[in-house]
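Consider the single chain below, provided in structure tokens and representing the form predicted on its own.
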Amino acid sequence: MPGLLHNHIAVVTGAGSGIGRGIALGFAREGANVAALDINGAAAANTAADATAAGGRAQAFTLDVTDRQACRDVAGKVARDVGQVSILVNNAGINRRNAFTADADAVLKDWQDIMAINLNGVFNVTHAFLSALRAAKGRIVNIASIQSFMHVRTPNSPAYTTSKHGVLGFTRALAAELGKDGVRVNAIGPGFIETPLNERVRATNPELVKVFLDHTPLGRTGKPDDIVGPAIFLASDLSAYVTGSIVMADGGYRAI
């Protein structure tokens, strides 16, 4: 029986680990042919290999999303090697936890690095695949955050919060502009998800994790697989009349 994403070609950035890897594997299970993109080419290759071993279809590509020309080049390679892209998941991102009042040089570097990946990277990749997505009447899924709405009260970089506000704004702006082309643009707002991105802080700062859990009605941290279902929904025809929205997957964090 064909999956929900049968006959789709899906590009997933940051597909080498964490949420991106989970989405890439989930899309492959649902029948999509997946282009797994990551700055770590070996990690992307592992994701593609695991998807293929499970009976899906996937290929890996190395990409630094901050490099606009590299994004264009990869878009061309995917078109040649895989085919007509109809789904894009902008997942690649980083976080740092320096306060704005920390060392000035560190704060400036945080700002530049986080904006370059989390916000400019979303722009670069989307722009590179835009023609293909418009031609396919495709769908874009951006990974935003609970911090698209608030600055979580734990040690956290203001740059991260700002970047994720930007991702949600970009999502809504593109939904308004591209709707006439049949392109749907939505976002997912993860809460505290256990990924390699926060592995160190989880291991060394249990109090920070407790702050999140005390504010989360479901009483647990999330796993990458908790984001896969919302991503499949937004990428599939199940959400045919959904655009400009954000699906929160935060265990209820914003409910209290």
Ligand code: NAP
Second form
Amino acid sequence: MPGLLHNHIAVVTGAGSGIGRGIALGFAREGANVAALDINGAAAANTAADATAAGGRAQAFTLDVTDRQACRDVAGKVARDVGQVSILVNNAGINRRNAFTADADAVLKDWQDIMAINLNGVFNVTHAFLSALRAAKGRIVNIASIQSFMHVRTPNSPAYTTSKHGVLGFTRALAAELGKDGVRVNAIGPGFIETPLNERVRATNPELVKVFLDHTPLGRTGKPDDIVGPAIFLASDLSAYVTGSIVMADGGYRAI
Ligand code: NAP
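Could you output the structure for the form predicted together with this ligand, given that the previous block was the form predicted on its own?
After this comes the whole thing, all chains and molecules, with the earlier chain placed first.
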């Protein structure tokens, strides 16, 4: 039986690690031809090789999402080497956990870097693939956060919360504008997912993880695979009448 993403070409940013890697592998399992993009080209290549070894189709491309021209260039390369993109997952992101009142230079650098990747990067990549996505009546899935709605008072960065509020706003604005073209735009709000993004916090601050879990009805942290199902849902025809939405995959964190 063909997979749920059979006949689709899917771009996933930040596909070399964590959630993006999980989504790229999951999409390939569902029959999509996957373009795995990451600033770390070797990590992207590793994801593409694993997808291929499992019987799927995938190719790797090196991309720093902060580089607008590089985003345009990679869109051209993907069109040439893979084909017309019909699914885009804006996943690449970083976090730094300095408070706003921390060292001024560090806070300024955090703000610039986080905005450049988490928010401007989403703009850059979406803009670069826009004409392909409109032509394909495609789907965009943005990786947002619990922090698209609130600030989580673990040691955390105001820039991260601001960027993720922005990702949700961008999702809604594009859904409104692109609906008439048949392009659906949605977001996923992951909870605390075990990836390299929070490896240091998990290793050094178990109490913080406990505070988080005490607020999570399912009582466990998530794994990248917990985000794969929602991503397949939003990228496939299963969600044909869903746009401008956010699917929370947070163990219930936002419910209480
Ligand atoms: P991750 O394991 O660190 O993966 C992020 C990937 O993005 C890495 O491969 C990273 O490469 C890459 N990347 C970083 N900067 C980039 C750039 N400028 N251009 C292209 N790629 C870049 O983190 P993750 O937890 O899977 O995070 C994925 C997304 O989920 C992020 O948007 C994050 O905000 C979001 N999210 C995560 C959680 C969570 O608990 N983990 C919760 C809510 C939302 P390098 O490793 O080389 O930097």
